[in-house]
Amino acid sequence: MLATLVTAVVEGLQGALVRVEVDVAPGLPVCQIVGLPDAALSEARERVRGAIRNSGFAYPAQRITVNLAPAGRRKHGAAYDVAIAVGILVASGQVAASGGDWALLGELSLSGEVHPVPGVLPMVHTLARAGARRVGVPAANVAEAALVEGIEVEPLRGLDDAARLVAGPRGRRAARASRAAPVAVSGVIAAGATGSAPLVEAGPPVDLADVRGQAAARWGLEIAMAGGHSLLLVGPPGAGKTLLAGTIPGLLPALDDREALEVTVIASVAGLLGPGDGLRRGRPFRAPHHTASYAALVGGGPRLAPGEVSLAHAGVLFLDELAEFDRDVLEALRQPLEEGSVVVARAQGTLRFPAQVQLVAAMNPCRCGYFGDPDRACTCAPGDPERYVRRVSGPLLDRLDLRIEMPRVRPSELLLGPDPESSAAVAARIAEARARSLARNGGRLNARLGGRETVELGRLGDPARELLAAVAIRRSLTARGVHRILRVARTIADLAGRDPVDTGDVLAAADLRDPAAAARPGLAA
């Protein structure tokens, strides 16, 4: 007997739909899976042969073939173990389908539970859109696939759950109690469409009031926040550089529902939303230690998964000890810091994944972290210090549009100075700028504006024209570099509530991007 049952698979970032048919018939027991299954999806005959046996159903003593179609396409992951053992219990009689077409989702343990898998949001997307109109997913999992609208989502606790959604009110055999009551839900996203859910709550960032000193390295992050800007934090141990950037978290706005879907897609994807998790709306903050290797921040692996750079999408990438990260991961960071998106390319296929990121990035100024100090001696052999900073390579220090300078806090300064300001105080000033960037830029930090776009949206007085001319001519700019200083230009303008952009903001932002040029005599205009 034949049994067709409908689930899906992630690619990427996106579900595609795959139809189980399992065929149950007469000869030697044995259960056969096809249609390029990986190892995981292999190991689903032990898993489903338990789970029917410990879920009170009878494991058919015959010949069992799996077939998953499309069959060119390469299946992976522990998802299809529901929909393969409803197969079976169908197509030996056991269960009598209502023709409820439900689609299912789901990993089996040995003993029937049904374990939560990535990528549900997608899947679920997938087949509201190919016309599903019922779904039964794990528990854990219910209420990222209720974010999609036009289709009923169904918990699944065990095997006979799964059983009795195909079978209906009365098709079922061997029946036994339910595990739970079904749950209602109701989707807020439409398929391609996007709505609101609950927030995804995270630990609490660090307070700017925590933050004593570092007047230069606040103002800094504030220009970087408001304008979307890349950031380079450079000072000795103990200067503060990551107990600033653990303040960002509190700094920036929540996600619009664009973006908020999209993070969400991606972590769904990476099996990073939990049990109950919904849309999310906290931007996200990544910071992947420095010994990550090219696969795990820019994608790949077996599955073609997203990497770091892809989950901090819409929000920051943090980088702590940039020189210490292996060059080519860091060479692979250029393409999505101009492009806000990373092409990942191997044997099995080539995916685009989203990295439209912010990077911040903290290093020392040399191996010892004392190169420069006046009150410690660096204890680096001569050239050290430069050969440690050429790490980091030319093309990708371009790509920087702020590199602040961090020197040690006074302890007069620490212990006596005023309170600074909080938090709250300037998000408020942030979100401000970002909403006139917004506004003028037709929904676009100025981070994320084009060369043409830049000048047009600038608006710089004939004054700052000319003073940017020169700057550019003094420190030898590439167009990349002048463009940069623009936009960093007319964030800080943003944020003073000016329209066009001065000379002052020209100069502070020509400074901020080379504070070593700053300090040379005859660079700074």
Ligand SMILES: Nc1ncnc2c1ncn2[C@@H]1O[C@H](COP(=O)(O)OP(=O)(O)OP(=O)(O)O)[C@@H](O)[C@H]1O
Contents of the next structure:
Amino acid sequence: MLATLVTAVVEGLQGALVRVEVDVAPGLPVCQIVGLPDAALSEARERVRGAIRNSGFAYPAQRITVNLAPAGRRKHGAAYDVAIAVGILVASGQVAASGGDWALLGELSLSGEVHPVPGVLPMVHTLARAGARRVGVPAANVAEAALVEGIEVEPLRGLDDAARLVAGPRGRRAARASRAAPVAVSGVIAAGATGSAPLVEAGPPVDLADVRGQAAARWGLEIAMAGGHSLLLVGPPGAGKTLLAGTIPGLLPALDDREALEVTVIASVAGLLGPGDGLRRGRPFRAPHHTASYAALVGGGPRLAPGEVSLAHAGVLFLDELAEFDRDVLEALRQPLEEGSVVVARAQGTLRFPAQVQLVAAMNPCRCGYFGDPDRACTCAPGDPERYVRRVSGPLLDRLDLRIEMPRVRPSELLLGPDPESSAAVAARIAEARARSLARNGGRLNARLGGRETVELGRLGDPARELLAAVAIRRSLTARGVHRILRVARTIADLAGRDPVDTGDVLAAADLRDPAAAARPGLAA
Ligand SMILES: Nc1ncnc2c1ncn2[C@@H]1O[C@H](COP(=O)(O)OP(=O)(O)OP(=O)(O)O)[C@@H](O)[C@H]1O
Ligand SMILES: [Mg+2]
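Same protein, different form: I have the form predicted alone, so give me the form predicted together with the named molecule.
Shown next: the complete complex, the earlier chain at its head.
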């Protein structure tokens, strides 16, 4: 007897429909899976046999053929287990299937439990659009599945739940997922990308009240967060670079609806949504370790998963110890930083994942960490500090809008005096400045403006324009350099509620981009 069930696969950020056809016929007891399965899927045979036996059903001692259609699409992962097992139960007459408007997703354990799978949100979205009215998903994935409108979501804990769902209303459990505020999933997924990777998962954010001294770095961070500008912190060990970066999650406003959906889909495909995780509202802050591989950072690997640069989409990618990262990995980040998306190559073509990230990086000035320190001698050999900085390529450094030198904190600053301003106060100013720029720039932060728009929307007063021209000549700035200074100056003015941008804003922005030039005598305009 033949049974046909509907399930889905995820490719990039999009789901695609897969039909599971199961034929159980007299013959030698073998089970064959055809239709471009990968290794994990070929192992479904063993999981399905164990799950059927251990859920109180009989595994048919007949010839079982499982066909996954369309045959041209490569199937990967273990999300088809439940559909294959139920297909065998239907085809062997142990479960009577009612109607055809349901679909099943989930991985089985040998004991018959249903385990969560990555990509449930985009897969359920695809199933709903294809006309499925009910979908059984692993209980741990119910919250994300419930974000999709127009489809009933049933939690599956074990194979017997799936069998009851398929058998029809009388056998079904009454449990229904509580639906979160519905959102328009379609736009995002249609525009649409993910995998898990090693990372330093952020703990609770550090409060700025705990970061003492470092006035320049605090100010630079505020500007960067208000305008979406990229930021490099340079300083000796223990200056507080990692500490300061830890305040970032507490300074950024929540995601808007569209961003929240994009971030949630990416997290779903990466398998990073936990049970009960619905729509993600917190802005991503990803801090991959410097030993992270190319695939972990950029995306790809056997599962074609999104990398850190996509997991940080709409948020901040923090590269601590920048000079320790593999050079090829850093080079690979240039394209996503420029384009806001990343292309992952695979055998049958390419996939594109979103990657609109704000880059924040930290590094020591040299290997020993004390190059340029007024009180402590650098122990590196001559030429070593330059070589150390050159490990990070010039074109990447050129893409960093702000470069802040963080000296050691003075003991008096560390131990005496009142507590510095808290994150809440700074976050409020950042939110206000962001609102100003979003309203003026058609929904974009200043860092996202193109060259010409920067000049048009920057609203530069005449004296500021003349000053910028003079700085550009004296410092031999490229066009990119001029536009970057202007964007940062615009943000400094936005933070102060100033319009138009004045000469002080331009000077401050120029010095934040290149502190060394600011320090050279005669070069400050
Ligand atoms: N400005 C500061 N205010 C308060 N505490 C600080 C400050 N700077 C450093 N500390 C203390 O020192 C610890 C180490 O600082 P942190 O890890 O941020 O240094 P770092 O600049 O990242 O050094 P490295 O270059 O070695 O990575 C912090 O956890 C904190 O306890
Ligand atoms: Mg550090």
